[in-house]
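So this first bit is one chain, no partners, the form predicted alone, shown in structure tokens.
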Amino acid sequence: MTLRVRGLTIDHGAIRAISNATFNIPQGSITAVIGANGAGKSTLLRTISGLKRATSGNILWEELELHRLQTEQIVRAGIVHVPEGRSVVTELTVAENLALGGIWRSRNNKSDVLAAIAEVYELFPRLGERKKQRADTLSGGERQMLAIGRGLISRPQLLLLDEPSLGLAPLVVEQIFQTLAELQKSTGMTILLVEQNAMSALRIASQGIVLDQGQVVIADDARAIMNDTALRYAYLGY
């Protein structure tokens, strides 16, 4: 399914975070949303997932008007948001955190939840090695793997990822991004990726969206954005 954003405007009180944004996220794509701090990237994801209400405009997931739905309804529609900050429950083990990702499905789909957990261990072998450890004993990279893995337990059709590389070593970032690319290729999942690490994100993306002060500057092929020196210099600072 295609995610369609039309004329989306989002305000934080008197501050306009997103202004009249219009773009499509094609089914089965990886789309990287890039831009400087304060560009509105995280606010965009929070609004798609229902954590923030739009001031005006539409967010359409085929026939569903996401801007009218509650977060739980959006999750049940196949959209999962992994926020920035490696948000896991530190007092719980790896296995317990993953089980939380399927809590709303386990009553009717317990066997599939268990299968999904096994798939996450296969995708991120380090988590399998540490399944009995508390999350607060994990490294930053392992916590990010756990946050992503927990999001995958509900088998989303659209995965919203906010700054998965934040604060991680370059080698770990490369590993996580490569895993995301392989995941998309093997499952056909649509991924909307918000990133400060623009080049790493664009390398695995098919489409890029550049935000500047809440406005969509360009939505184009990821390679075209990577090769546009003037655009990169003006909006991405390199």
Ligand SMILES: Nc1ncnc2c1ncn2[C@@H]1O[C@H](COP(=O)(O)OP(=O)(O)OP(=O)(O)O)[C@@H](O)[C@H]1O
The other form holds:
Amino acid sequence: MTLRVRGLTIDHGAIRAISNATFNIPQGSITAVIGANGAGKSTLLRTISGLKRATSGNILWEELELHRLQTEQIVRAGIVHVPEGRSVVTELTVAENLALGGIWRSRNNKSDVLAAIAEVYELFPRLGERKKQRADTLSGGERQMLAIGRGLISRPQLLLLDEPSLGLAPLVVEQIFQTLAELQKSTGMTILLVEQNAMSALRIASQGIVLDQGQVVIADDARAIMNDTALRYAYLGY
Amino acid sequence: MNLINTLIAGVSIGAIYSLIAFALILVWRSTRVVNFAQAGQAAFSTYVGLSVEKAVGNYWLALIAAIIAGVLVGAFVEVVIVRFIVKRATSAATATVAPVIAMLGLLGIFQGLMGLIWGGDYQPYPTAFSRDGISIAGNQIPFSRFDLFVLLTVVVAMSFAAVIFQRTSLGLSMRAAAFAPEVTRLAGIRVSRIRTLGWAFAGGAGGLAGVLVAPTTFIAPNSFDLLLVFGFTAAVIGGLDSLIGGVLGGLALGIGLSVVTGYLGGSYTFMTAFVLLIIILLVRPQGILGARGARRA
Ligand SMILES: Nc1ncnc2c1ncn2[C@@H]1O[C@H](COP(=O)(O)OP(=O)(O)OP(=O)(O)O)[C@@H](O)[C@H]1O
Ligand SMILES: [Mg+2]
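The structure above corresponds to the form predicted alone; please provide the structure of the form predicted together with the named molecule.
Below: every chain and molecule of the assembly, starting with the one above.
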């Protein structure tokens, strides 16, 4: 399953957030999307997951035209978005937040939902120790783990992650990135990882896409981007 | 009238305020709309109950018919009207004002419609149980078998709601959708369907409240307008976001107003509710009972 984006343009009223973007996300790998604040990274993910409508262009998931579908249908097609800002339902407990990610498929796959929940607790033992705790009492790192965990319960084929490292201590960031890399290897899922933290993201990614003011300026091998000092200086600032 | 009697007298009407508060809060949580049309929806449902009562002469069938009518009208209002108003009213100014005006307009439409169908006169609504005060050790207390029935019915209805909210996937979806609709959609839940169900449940609660209060107030197209004010006050006491807060707010208001009526007289009741409402909105808009802990349910 390859995600193909063709001539995608997205506007917020008068502001053009993404203009004429074309790229592929190959199956079974991590692709890092990097770019400065306001480059359009979150807008891109929100459009793939159907929260926002594109102005023009196509988003194809094999034969499926995602740009015509509702968010709920896109989830059912195997694409799960974990948005910016540790998005969990703060009024619910850890266990309830995870259960939420499985409701849509629990009628037919009850046992697999339970298995997925058990796997998340194994992946993030800190969550397992806090099942009954309300999400608003979790630390930032735990909350981010819960947000990612909620996404995993849906058993995504494509996971869209928006800045999982935002505001977390370097050690926690390293831990989450390591977990993501291992998770990708063990499940074979595709991960589209949006990050400010360009170097950490590129290190675990195989491809990189650099966005600059809504334009895809580079779509290349992650290692090539890391090694190109001129490019790094121009778009990543170091 | 001694104090205990006065307190007891407020319990069953308080339970009815709880139902209305529950309905208003459910809708507020899912859609961020204060449903002023709820008074019209409840009256409409009660008229349906009355029509069934007149046709088949069975109180219980009429009660069930009113609840079902409430559920259907609630879902209808959300699907046909509210959904579009909320979607269209995107600018900050219209988003806050448009739903309020629309709900008031809808209340007017409901009342006009009911006048056309059932006429504008006050009609009595039957009860299933005696409305004479129960005698305990030779003393009659201001609490009838019908009051007991009202109280138990509300307790059963609220327990049923609590089980749904706390123990089922549907309840979990409804709570999640109320507090974080976007995350809930991303979790694969059809939030618009959940919203319709919220309006339907609220409508059903309103229909039940209508049948329970109509023997006291009688039924006319606008006979529940005051009930709406009291229910809204109860909801605000509870913090507008907490179902448990609203239910407790209803009981507290019913009992409190009964004390006012008992000691100052009936003409002060309505004024007291309004003054209370304004004071809470000014001083403690998060509600008296709307503490964080209560928000979960
Ligand atoms: N809801 C919105 N309404 C209007 N403009 C918006 C909205 N969301 C984003 N924008 C604008 O679109 C552009 C891209 O925003 P976006 O959030 O996609 O950037 P980003 O790359 O995710 O930035 P960051 O790294 O800061 O999260 C910005 O100029 C932003 O101001
Ligand atoms: Mg962003």
